[in-house]
Partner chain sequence: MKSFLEQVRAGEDGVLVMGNHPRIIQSMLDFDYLSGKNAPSVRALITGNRKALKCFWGKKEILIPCYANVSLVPEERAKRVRWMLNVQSGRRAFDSTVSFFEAFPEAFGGTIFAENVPEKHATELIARYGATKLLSGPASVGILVPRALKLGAIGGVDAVQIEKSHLTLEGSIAVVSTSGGMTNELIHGVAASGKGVSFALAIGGDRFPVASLSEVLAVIENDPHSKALAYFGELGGVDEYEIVELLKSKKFTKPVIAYIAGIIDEAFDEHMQFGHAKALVARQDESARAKREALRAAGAIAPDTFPEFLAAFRKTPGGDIVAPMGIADDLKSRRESILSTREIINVDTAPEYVKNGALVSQTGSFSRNILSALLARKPKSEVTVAFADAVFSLLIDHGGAVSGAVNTMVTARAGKDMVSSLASGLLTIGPRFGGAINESARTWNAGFASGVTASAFVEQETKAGRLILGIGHKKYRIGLLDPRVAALSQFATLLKNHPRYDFARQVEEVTTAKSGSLILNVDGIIASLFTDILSECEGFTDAELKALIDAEFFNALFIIPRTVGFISHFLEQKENDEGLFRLPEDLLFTRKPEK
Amino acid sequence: MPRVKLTEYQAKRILLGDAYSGVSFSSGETPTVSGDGPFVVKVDQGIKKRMKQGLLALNVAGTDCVSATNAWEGKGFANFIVEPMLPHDASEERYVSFERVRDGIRVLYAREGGIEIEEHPDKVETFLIRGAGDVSVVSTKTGIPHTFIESVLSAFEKEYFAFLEINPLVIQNGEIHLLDAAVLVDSSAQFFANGWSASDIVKQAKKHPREAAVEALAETTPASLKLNVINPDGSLYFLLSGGGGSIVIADEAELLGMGKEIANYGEYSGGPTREETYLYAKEVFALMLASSAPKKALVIAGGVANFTDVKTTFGGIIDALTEYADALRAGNVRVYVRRGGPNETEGLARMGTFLEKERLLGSVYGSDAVITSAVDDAITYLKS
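Please supply the coordinates for the chain just given, on its own, in the form predicted alone.
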C-alpha cells in the first residue's frame, strides 16, 4: 500500500504524548497558546524545506500567530501549527531518521542537523536495528536517549510507521525536542492504528484555478500538459515544451536573478493537438493577464522536438494569442520564441509574422540558436 504523510502535529502527539505543547489550527481559527511567546508558526501540510520557502515564521508573539499565516492563506494553505520557540544554539541541532527496511529499522544520524543536511551526506552515519541490543548501540553512539528510541520503534509497530525524519533534533538536559518531524505511514493502516486516522493525513494546498483547469485537460489526452503556478504576480511566463529543455530555460532565469519573477512552470509535450495546445495556452494567458506586474514577458520555448509538431502546436498558441492580443498589448507583454522540431521553419515563420502584426514581437529563434536565447532576451526586456 502507498505511504502517506501525517500532519506534523499528529506525528509529534504520537511520539511525545502530553509532553508536546504545540497547537494545531486552521484558516479562520485563533489558536489558544500559553504565554506571550516567542512562538514558531508554520504551515502543516507536508511541505518540505519550509524555512527556505518562507512557510515558517520565528519569534512570533502570541498575539501575532494568526496574522503570521495571512500570506500563506493567500497561497492556498489552510492548516498550521504553533509551538513554543526553543532557545538553542545551532551546534545543538542533530539529524535522525528511522525507516522500515527488509532487515529491520535503518537509522541515519548526523551530528550536524538543520536545513543544509542534504549537502553533507558524508557526515551521516548509518545503523540497523534488528533487536534490543541494537537499540543500546544506537543510543550510545548517537546520544539519543534509549527510551526515546524504544518509543519510536513502538510507534513503528503500533501505529504502522514506515518512515520518520526529525530535523533538527535537539537534546537539552536529557530531554528530547523535535523541532521538525515528518512521518510516513502505511495508508491502509487507518483502519487499525490507534494514534491517527484519515483526518490526520496531510491536506495539500488548494490548487490554483488555472492549475486545476490544466489538470482536468490533461486527463483527456495522452499528451503531457502540466502547469504549476509559482508567483501569480510575476512578470516572466513560460509556455515550455519538453521536460529537459524546460528545466534548462527555467534555470537560466534563476541564474540571471529573475527567479522570483517566474510566474509559472510546466510543459506541453507528447504531441498535443492544435485544440489541446490552444486550451492549454489560454490558461497561461489568463494567468498572465491577472498579474499586477507592470510589464510581462512570455517565453515560448523548448528543445528540439522529436515528434511534437511545431506548426501544429504553434497554430494552437496563435489561436489563443488572437483572442488575447488586445489585452496582452495593453499589459505591455512581449513574446519571445525559441523552438525546434518537425515543421519548425513553417511554424516559426507563421509565429513571427503574427507577433509582428499584433505588435507583440520580442524575438523568434529556431533550432540553430542556443536554447536559452529567448529567455535571455525576455529578461533583458523585463530589466530594461
Second form
Amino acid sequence: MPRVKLTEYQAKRILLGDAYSGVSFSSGETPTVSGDGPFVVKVDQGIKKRMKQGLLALNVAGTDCVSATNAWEGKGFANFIVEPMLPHDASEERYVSFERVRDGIRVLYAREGGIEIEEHPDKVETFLIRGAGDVSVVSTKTGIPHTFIESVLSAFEKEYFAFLEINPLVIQNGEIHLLDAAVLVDSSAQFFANGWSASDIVKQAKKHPREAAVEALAETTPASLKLNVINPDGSLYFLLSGGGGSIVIADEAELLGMGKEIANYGEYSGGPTREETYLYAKEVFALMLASSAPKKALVIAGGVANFTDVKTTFGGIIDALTEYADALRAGNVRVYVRRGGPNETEGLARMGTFLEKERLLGSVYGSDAVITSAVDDAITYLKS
Amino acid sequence: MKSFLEQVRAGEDGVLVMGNHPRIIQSMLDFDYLSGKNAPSVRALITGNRKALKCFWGKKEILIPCYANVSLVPEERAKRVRWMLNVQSGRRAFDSTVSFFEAFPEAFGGTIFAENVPEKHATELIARYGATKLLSGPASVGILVPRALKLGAIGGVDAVQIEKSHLTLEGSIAVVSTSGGMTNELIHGVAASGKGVSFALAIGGDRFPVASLSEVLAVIENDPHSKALAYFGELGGVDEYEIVELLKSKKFTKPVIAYIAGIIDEAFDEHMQFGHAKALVARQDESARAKREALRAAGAIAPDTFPEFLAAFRKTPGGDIVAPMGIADDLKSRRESILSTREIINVDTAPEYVKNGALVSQTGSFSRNILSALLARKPKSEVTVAFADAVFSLLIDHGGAVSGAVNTMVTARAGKDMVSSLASGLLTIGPRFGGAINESARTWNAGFASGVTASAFVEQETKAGRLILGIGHKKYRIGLLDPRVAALSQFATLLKNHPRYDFARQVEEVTTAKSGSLILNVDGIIASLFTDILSECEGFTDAELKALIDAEFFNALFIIPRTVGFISHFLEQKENDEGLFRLPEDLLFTRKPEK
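What's the form predicted in complex with its partner chain like, now that we've got the form predicted alone?
Once more the chain from above appears, this time first in line as the rest of the complex follows.
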C-alpha cells in the first residue's frame, strides 16, 4: 500500500512527546491555548506550500485563533493546528528530511531552510544511516542534536515512519524546533504501530463520491479495487484488471491521441468475488451515465490473469450490466472486451452472449489477441 | 552469482507452503504432473486447523500433509525442501518467512505473495536474506523455471493455461516484471511468438522487493538457457536505471526487450498514483518516457507500443518451440470427491476358515485385526497384540453398579431396543467414567517429555486446580490393590524402556503420600503402558503418539470392550424383563421449594 500522510499534529506528538505545545482543532471547535501568544495557525490536512497558498497565519493572538480559520473553512478545510510562534532569524532555518530506503534511512540536509530541494541539488548533503555510528556522523556534520536524530530513528522503527521532512528546522541554544513537519507513514503497518491510527491520517480534500464509494468497498476485501475519476465528461470508460495491464491499456489510449477522453482510471485485481466485482462495476457505470459525452465506449480489459477467475469476475460485471443495460444502450454505449486467465473460455462466452442480447456488443477478445485489442476497437468507435 | 536455476532443473524443487491457497497449490501440482515429474514439488503446508489438503495429482486425488508450524514437519518431508511459497497475509509474511529460513537455512529462496507487507519488514528481509537467497516479493506472483519449478500463481492456475503458455517446455527468453498480471501476459506473449520461457520472476510492485532487479538480472546473465530478457516495468521508482547501468558496464550482455508502462501519466495535470505502491512519479527521471529513453540509449529495445514490444520477441536468438497440445484437456474432466477415507479392511477377499471339513488355523486374532484397523498398520510386536488383548478382556465389564451399565439397564427396562440401550450406556463414557484413558495418555506423555520431576508436576497440577486423570479410585487404595492394575503392570517387564510408565509410577508415589486412595488406576496404567509399547514395539514417533492422543484414540481401548459389557447387561435385562425401573422415593433427597 502507498505511503500516507500523518497530520502534522500527530507527527509532532510522536516526535516531541509532551514537550510539544501545539493544539489540534476542527471546524466549530475553540482550541485551548496557553499564554497570550503570538501563535501560528495552519491548515493541517497534508497540504504542501501552505505559506504560498495562504493556508497559514502568523502572529495570531490567542483570542483570534478561530477567526483565523474562517477563510479556510470556506475553501473546504476542516482541520487546523495552532502553535506558539517562535521568534527567530531567517538565517537560523535549515532543511532536513529522513526517508526509509532499501538499505537504511537516507538523510538530506541543507543549511538553508525553506528551500525546494529539487531545485537546489547543489545545496543538499546526503547521508545514509545504517547503524549507530552513522548517527554521530550526521549529528556532527549537521549540528542536529544526537538525541533528536535518535528519536526520529525510533519513530521510523516503532511507528513505521517512511518519510519525514522538517522544513524549516530551527536550532536555538541546542534546542530543536520543528516549524513545519511532514510525515508519511506506511499504511500497511497500521496494525503494528502504536502512535497513530487511521484517524491520524490526513483527510484528502473532497473526493468524488464514486471514488469514496470504491475506497470504502476496498477496505472490506483483500482484493485490490481502485478508482480515480479523471474527466467526468469523458467518453472512454475503463473497467480494467491488474496494476500493470491497466496502465498498458491506458497508455494505448494516450498513444492514439485519446488521453484527454479517458473518464476514469482504476483496476480490480487479486481475485475479487463476484459480489465485489458487481459493486465495483456499478460505480463505473454510474459515472458513465452522469457523463455528458454523446457517445461512450466501455473497455473491460486486462492481461492474462494468474489467478483472478474470469468467469467469476465477469459474472459480477454482467450482474451490474443487467441493471444498467437499458440506460447504457440509450446513452450510445458500446462495450469492448479483452481478457484472459482461469476459466477464460466460459467467462468470455457468457459476456459475448450477454452483450449481443443487450445490443451493447463492440467486440470480445481472449488471450489469443493482444492486450490492447479492445481499447483499439473502442477508440475506432469513438472516432467514427 | 547463484546456480539455483541449474540445481532446480536438476530436480531440487521441494516446496514448503506457508499458509494455504488451494488453487495455487493445485496449479503447482498440475504443472509438476504435466512436466512429467514422479512426485509433487509441494512437500507440505504450514497451516492451522487441518491435517491435510486434498489435491489432484493428475486425475487421482492425494492428500498433502499440513502442520501447525515448521518444527513439526517430519524429517523425511523436510529433507528436500529448497523453496518457500508464502501465501500468508501481509501482517504475517515477515514472521512466517523468518521461521521458514530458521528451520531451513539451506533453502535456496522463495516467494512472498502478500501485498501490504510493511516497508520495514521488507527492508529487514532484504538485510537478512537479500545477499544469499533468491526471494521474490512481497506482492510477487512467483518464480517459474519451466518444466522444473512453478512457485506460486505465476503462469496461471488453470491446467489449460499451463499448457498453452508452454510452461512445461524449456525455452530461451527470461521474463521479469514488476507487475504480477503482466508477468503472465509476457509469458503468454512469449509462447504466442513461438518461443518459450527459460525463467520468469515477478519482482512485485512494492517499494522494496527483496530480490532486486540487479540480483535477478545476475541470475539471468549466469543462466546458459536464457538467451534474452523480456522486461515489463512501470513509471515510478528508478529500478530500470539498474538495467541501464548493467548494460553500460557490460555486466549484463544479453539482448533486453523492455516495455515501460505509464505514458498515460503525461495526459494528467498531476502525477497519479497507479495500481502498484511504487507506481507514482515523484521525480522527472521516474517517468515512463525518461526510463524508456535511458534504456534505449544503453542499447535495449524499448518500443513505444505494447504490440511492437511483443513483436520483438520473435527476433531473439533462442530457438522456437513446438508444443504438443491437448494433454491438459484430460485433466478437465476430473471431479473432486467430497469426503476422504481409506480402506479399513480388505473388503474384496476373505480368509479360508474351513477346509476339508476342518478348521484352518488363523494368523490373525480379533485383537490383532482391531489394532490393524485402528492404527492403519499391522502390529509388529506380539507384546502389543497381547497387551491389547488383555485390555480388551479386562475391560469388558466391571460390574453392574458402574454408571454406564446402570444407564444401559435402565434404558432396557424402559422397553427400548438394543442400540438405544447401548447408546445410552456409551454416552455415559466421559472424563469421570471410562473416558479418562486418553487424557491420561496425554498427561504421561507430556509429563515425561517435559522433564519435570513428578513432585513438581503434581505441585503444578494441584496449584492449577486440575485433577490428574489416571490417578485415584473410589474403591481401591494402598493395601487393596486393583487386580487389573497389578496384572497389566507386569507388561512393563517386557519393555527395555518405559519412561511414561515410570513417570506415572513416580507421580503415584507422590500422590499416595497424600492419600492412600490416590493410586494409579486402570485408566492410568493402560495409558502409560500402551504409549510406551507403541513407542518401543511399534516405532511410533512422539508426533505420531501426539496425533493419536489428539484424535482420542486411547479411549477406544475402553469403548470397544465395554460395548460388549453393555450389550450383555441389555440382554440380561431383556431376559429378566422386570418392567419399568423407577427409583424409590426414599432414595431421593428432594429439596422443597422455599415458601
